[in-house]
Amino acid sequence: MRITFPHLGNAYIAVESLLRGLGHEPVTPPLTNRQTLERGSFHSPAEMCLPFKISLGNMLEGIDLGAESVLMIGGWGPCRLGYYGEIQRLLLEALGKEVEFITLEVPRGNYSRYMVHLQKLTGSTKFDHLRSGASLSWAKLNALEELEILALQTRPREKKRGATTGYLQYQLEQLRAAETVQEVEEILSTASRGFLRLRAREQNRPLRLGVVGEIYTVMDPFSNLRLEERLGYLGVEVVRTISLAEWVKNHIFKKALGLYSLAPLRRLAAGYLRGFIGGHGLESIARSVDLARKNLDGVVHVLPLSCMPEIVARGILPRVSRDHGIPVLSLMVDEHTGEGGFQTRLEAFVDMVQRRVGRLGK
């Protein structure tokens, strides 16, 4: 079966290996660009958020390349992610796109529906092939996140501007082509040494800013206007608080087995949130408190326009900032966000944090 899927940063590298291991042909849409967004926005309800519009554009581009099926994730709770797949299926159907939708989500009592979708993916795949494909995919997912973190640490310290971004892209291409877990490990080992060679010998301590917010806009460079890269060029080491590998482990596996608990996050957010608000709203508050306790210099909060959980978090973060003495900048993005204003706000925030750090003598 020829299966397409929406982009989420560089996760396509792992998804391709997983689908091949399951005996399918991945149909990877072109990397998200302005045309993707415009096409998805044109066919989406106006009130839907940026991730919905971009992922619909990705699906349309994948179908143009001959995909027979669409792989999508689902969810439940106040966040609208749980409705994405069904609404997108209906929109594609209205456009005359005859494709099968495979939506994977954590079952809530209805295990039969979950198993039907899972069986569509696994089919008659032999266990050994399934295991090797899943192992390679998991290794790639963890490796690409490690490569990205190495780039975040190197970019504010690099000798030549842009060298880190170019080197990261090269290593990601190598990772995409890897066919065994051993190759993945070798690529990561080589890259670890390579990133060190890009750093200047004499280094000042860079600012360290944590990034929190809705998972898609935090992890997808097109959605957040290359936020991490822009901060790196401003001399900032970005500290991630969201990992897709951790999300998969917690929300796909542990939650399905009843082993995932929000208790640690609730303890961190105590006094700010009383209950579950969906999405990554709880995480945005809890991680901001944690970043302050770890003496980071500031927090950047990124969210899509109309995202209810993150709008709630946005209203609480000023209090977190006052209580814990950590500067917080909230950046809302949609299809109309301009690069000029976005860059200006980042530069002003970084300058303010730099002066504050100087006064505090950190």
Given for the second form:
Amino acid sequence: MRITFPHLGNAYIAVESLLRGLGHEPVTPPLTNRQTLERGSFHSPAEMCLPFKISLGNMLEGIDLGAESVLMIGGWGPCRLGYYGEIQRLLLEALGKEVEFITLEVPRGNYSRYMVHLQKLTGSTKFDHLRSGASLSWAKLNALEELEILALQTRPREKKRGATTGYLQYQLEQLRAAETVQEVEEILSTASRGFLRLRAREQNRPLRLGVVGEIYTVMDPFSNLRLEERLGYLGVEVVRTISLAEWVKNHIFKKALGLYSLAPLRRLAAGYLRGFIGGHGLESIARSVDLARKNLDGVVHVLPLSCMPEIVARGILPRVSRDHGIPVLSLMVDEHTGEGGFQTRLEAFVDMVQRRVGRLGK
Amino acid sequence: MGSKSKPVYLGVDVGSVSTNFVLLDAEAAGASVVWKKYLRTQGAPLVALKTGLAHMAQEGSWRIVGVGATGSGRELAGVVLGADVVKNEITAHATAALSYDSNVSTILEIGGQDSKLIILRDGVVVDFAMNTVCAAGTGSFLDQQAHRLGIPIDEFGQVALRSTSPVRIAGRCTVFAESDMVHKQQLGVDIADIVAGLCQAMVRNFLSSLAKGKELLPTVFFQGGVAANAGMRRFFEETLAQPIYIPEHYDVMGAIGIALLAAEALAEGHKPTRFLGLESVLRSEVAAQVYECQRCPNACEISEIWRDGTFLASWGARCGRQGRADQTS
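Having displayed the form predicted alone, please output the structure of the form predicted in complex with its partner chain.
Now the complete complex, all chains and molecules, led by this one.
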């Protein structure tokens, strides 16, 4: 099948390998751009969140390229993501797009439905083939996140402005083309040396800010107006608290096997939030506490407009900030977010943290 | 004003509604304003910049030893002038207020198209909130309503003070506020009571959208163009139940702050200014060009600045490209 799927940062590199391993032809939509967003927003109910609109735009652009099927993730719980796939399926149907819609989700009882969707994907692929595709995809997912993290560490220290972003782009293209796990490993080892060469020799310790929030807007640079890059150029080393590989491990494998536990997060969030409120709400609180304990200089919290779990988290974060003495900036994004105000807030926050760090004599 | 060339720091705040200039005496400690200008940007920041500098050259003889640029047009102004420091307006406003009173704990700032709340403790910014999305609670909206009611904007506050029983205006949204005001007018409510009601609504809106969960401790400063409105000041005082201070140069505090930051940075680095010189800025032809880059699907909106046909700078490219991007290839 020719299958398209919504973007999430650079995850397409891993998804392509997975689909190929399953014997399908991946139809990767163009990288999310303003047109994607405009088209997605146009066909979406206005009150939907930014991830919904962008992913619908991606699907439409993938269908333009000749996709017969759409792959989407689902889920259950208080976050609305769980039913996004279903609404998007109906919207595409109403637009007269004749595509098969495959929603992957961790089953909650209804295993037979899960298997039907899974079977659509696996079809008659030989197990060996499937296994090598899956392991290549897994290697790529881990590698691309590692490359991105190397870039986050390099950017505030780079000799030439923009060099890190360019080099990351180049290595991601190499990674996309890689056909074996060994190639992936070679790319990683070349890149880790390459990134080091971009660093200036003498430098002050850059500020370190952790990023928490709703997973999509944290991980997708288009949706967060390239937050990580902007911070990097302001001399900040961004510390990620969310990893897609981690998410897949926890929510696809561990959850399916009943091994995933919220206990460590609950312990961190103790006194603020007792349990799961959907999406990454609990995680945003827990990770912020964790970042404060790890002595980071500040926290940036990203959320889409109208995201319930993160709005709850946003209400709690000022208390975490006061109790733990760590500055927190909450940034809400939607299709109307103005770049000017966004950048001004970031700059002011970095200035504020800088002065604070200077005063504390860290 | 100095007749001989006086050493001064220039601060420029290019906002969406106004472009403000100040010159600070470089030989005095703190912020000693020797000249200031408040101009309407009118959508043409480059023109406003030049006009301001032309006024400056006419009204005195200065030796500019440092330049700072702030406001939403700070990048542009920074390139055109050769600024030593380019910084956001929140930091600039806080710096200016602190130079007047090191005990400032709260700054209310209402400008033309945005409003800010800055929280400080012990002379350091610890929190801030900024409203850039909603026009309710900004100067532009007051401007527009003053115009509609036929009251000059500088008398708007005085009219509000005449009110004995302000009416309640729905201030959440400019559209609703306006229709509510029209409704009250048709009921025959006194103009002063309506104007006062509008000011109250703006104060309510400011506090509910920016101040939630924040402690507004004294000393409280009120700055930005809207601080000229005595009605706004009174209602802030009533609502917060504490005195509100309006600094002498409330309308150009951003420019003062950025001039101070330029002075600080130059003193720290023992560097001469990068300012291009009044003559050269006034003589040169600067043009901006905005287009969509076609190199990749990102389709970034690129802004380029050219001076006398020479490429100066560009921004907006997601790929980190800073040089001249080719439009077609």
